[in-house]
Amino acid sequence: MNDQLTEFPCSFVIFGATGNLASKKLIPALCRLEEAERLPDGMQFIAIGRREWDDDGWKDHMRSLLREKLQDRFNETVCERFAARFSYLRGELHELDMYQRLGAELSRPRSGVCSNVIFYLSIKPTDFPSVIKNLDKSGLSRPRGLHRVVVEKPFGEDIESAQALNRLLHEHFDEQQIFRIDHYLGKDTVQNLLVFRFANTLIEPLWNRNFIDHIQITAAETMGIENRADYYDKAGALRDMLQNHLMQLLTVVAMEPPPVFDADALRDEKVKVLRSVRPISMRSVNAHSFRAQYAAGSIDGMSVPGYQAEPGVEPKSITETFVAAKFYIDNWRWRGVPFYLRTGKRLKEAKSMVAIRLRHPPQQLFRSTPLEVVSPNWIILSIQPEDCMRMEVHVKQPGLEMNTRVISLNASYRREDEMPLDAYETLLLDVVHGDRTLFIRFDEVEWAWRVVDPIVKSWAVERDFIHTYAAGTWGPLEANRLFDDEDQDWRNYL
């Protein structure tokens, strides 16, 4: 690792500090790190936004935001200590003058002697090139190899734009300085999955095509687009969720054990998975993928509008808010096992999980008893709303007849007195420490785009029609056509 990256940065610059992502995730996570006293003493924050605020206006906004987001965990003393680290800079991302003022703010004398800076791009992907170029024009990307730049997903909107963005980044930053963030990789359950698989001799022998029927990866949301139409109507669920979050989960579930537990060894194995995904031909896109858009419906007893009625959405938009896809990994471990990926907005419940269905026993031992058909066993890895790992098995019910019930062997690892660590807290600490283990290398991004590129290109020319589903349901029934067998169905419960 570059020695300069082992030093704690003194400055943390947040581009898009007033936006949705910073307000919901970034600022609350940083405040929780402040409460835990995990931030370096001399670190200062510079929030950049377009609103007409001074430092006091920004801090008032932040206090109100943290009260709302942290609720019972809100601590006035911690909030004031955290707010004291901040200054606010108003400006437009495309104006060079703003970067010159940022340079002057960064050069003001402060405690500490380090000069490292974290530039966090909490902005629309279309604004990434403008920020990167202006950081260079203003001299803020120099000296090369010193600072860190954090790039949010999606990284590009197709394979060509991802490659162009990567070339632009490498014109001004070394690979060691670039942190491509996917917050799903910071979630405890995703990290624990590696331990669950590779540290337990009970589990690893089952983790292959001989014992597993199929695997489902689901990321369901009840919320809509939350006033992000300018971004979402161009991205859609495929770019926003499946190409990054769900493909990353697929690689963690399917990867081989790395020779050592370090950043490059882990990412080498993940890339091998993506390179082994069976290519989807243009004529078979409809057999491997399905898209739909939410219509008006009800969430938690409250009526919600359909996607096309959301503010800022283009009239008659066919942007997908639901996508399901089927992939095969053609290697020794997974040949013939379908991986079903599904994500959507305005679904019945907010839930993210990996559901692994095991194969039926080879002998129908109980066919002459009341237990003629045995439901399959499942391994469930819940990412949210709760972190847990469970294995379902059959046991005989008490009594004379041969009837069974399913019980859950609970491998949940968090005790009641242990507070969960938010994914952003984990990843932000890693950025501060210069640890890139849970961040994405560009070849991962590139191969993930190669996997979904046929779907992107096919949907780009199919602009006349899109299926719909009522908000508050589990999505369109037509998505079931992706299943290989009639006895396969979506797993919607933990």
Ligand code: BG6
The other form holds:
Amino acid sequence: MNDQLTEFPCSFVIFGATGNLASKKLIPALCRLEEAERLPDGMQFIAIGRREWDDDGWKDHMRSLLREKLQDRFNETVCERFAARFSYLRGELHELDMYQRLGAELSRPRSGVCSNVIFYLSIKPTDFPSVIKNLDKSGLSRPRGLHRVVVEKPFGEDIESAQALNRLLHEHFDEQQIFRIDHYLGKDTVQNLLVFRFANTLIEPLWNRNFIDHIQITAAETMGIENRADYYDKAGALRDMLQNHLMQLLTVVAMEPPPVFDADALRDEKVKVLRSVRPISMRSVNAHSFRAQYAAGSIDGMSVPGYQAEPGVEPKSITETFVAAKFYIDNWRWRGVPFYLRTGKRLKEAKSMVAIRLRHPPQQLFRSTPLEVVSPNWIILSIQPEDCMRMEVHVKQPGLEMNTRVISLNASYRREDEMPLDAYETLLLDVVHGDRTLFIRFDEVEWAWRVVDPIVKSWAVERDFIHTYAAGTWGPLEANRLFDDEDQDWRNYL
Ligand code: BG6
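Can you now output the form predicted together with this ligand? The one shown was the form predicted on its own.
Everything in the complex follows now, all chains and molecules, and the chain you saw is the first one.
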């Protein structure tokens, strides 16, 4: 619809500009796009925050955060060019007056012709409704169909609130204007997974229940909740990571090839996967999911406090910082193959990957040799810290004995001189260009909520106990109870 308009300069309004996400991801990614000369000339940014700053105060803050985040890549000239695009607006999200001042700021004549506006909601989900209503009351959502609104995850806190939020958005914006972001979809390995699966004849024939024993999807972090207790203590790992990032990875791993490579065809296939996930009955929530919370421990040799001692966390909070869950996809391709999903904060290593374990060969041909039982093959798709793909195969060790070793067929696609992109760089540029392929359609959000809903509901009432794990470990051993077979175990290494 309004895709051509974005070639003209646009204004980019960041709600929550002083928050954790804006500082860690958004502002550095936008600055790298400035460096790559990918921001349209005349594009202006308005940062909204509660701190008592003027434009210069904001710019000083931004310079120091960019210096810290970009380190060796920090470039003074680029930073100044980028800072010159910014103005700062102080205000409270629920005060109409702030939106009126924003309106005045947006209509101030500048060098470019700012025809449309991107509103980026880098704020707590509980603040979304207030911002959307105030955009409308102050006339900033009009003319209808023109501007874009980017909504960060989690979209709602359960299925009902997600539906209510969606209805509210649709009262003021058309679907083409709404960009529901899940930055995992902007990660290179995730996009490469589609190429790996659908551009190679070698892979696709193996990608099903006949050859695959189970699939593990892990997003492990060493960091704690930083200064986000206000949000995290209400969300927990299930809402913060599993319902969105991990579910999105699951859909990309499990989907059928779409008829064409476009936003809707791709999203149709992802929705089909979510609709095929076997519903978990309330009675079987414990057999399918596991939660835990970090206790004090040490990360890289440094002592760190437990979750309940983090500033802002409710005393005796039972919010989960670790979640593991098992899902089955009841379709022809995947019936019977368990998908184990796991994420946690303050774990031993920061590592996100999809690990696919293939079945044992049907015949144990080497039973009478020193080799005896051959361990199964794995395909590893690592998202971070390295983005790489590898397939493990057995080969004979040179020598007189019949012994094997495992070698990796390395399908890494990045050369050493090729800089990795941050997911936000890709996605922010897509917003500017109006490309929604890597953004989430509401039915995906809704079905992902449906999948986890029994877990959400059951954990909401079972509030008297949570397992703990020492910070710096891989989480409690009790999580292993999810495995269907004794020979299944978490794969923690690349
Ligand atoms: C965010 C979560 O969406 O993703 C954070 O809110 C989490 O809690 C982050 O730390 C992880 O992102 P990445 O790209 O560092 O894996």
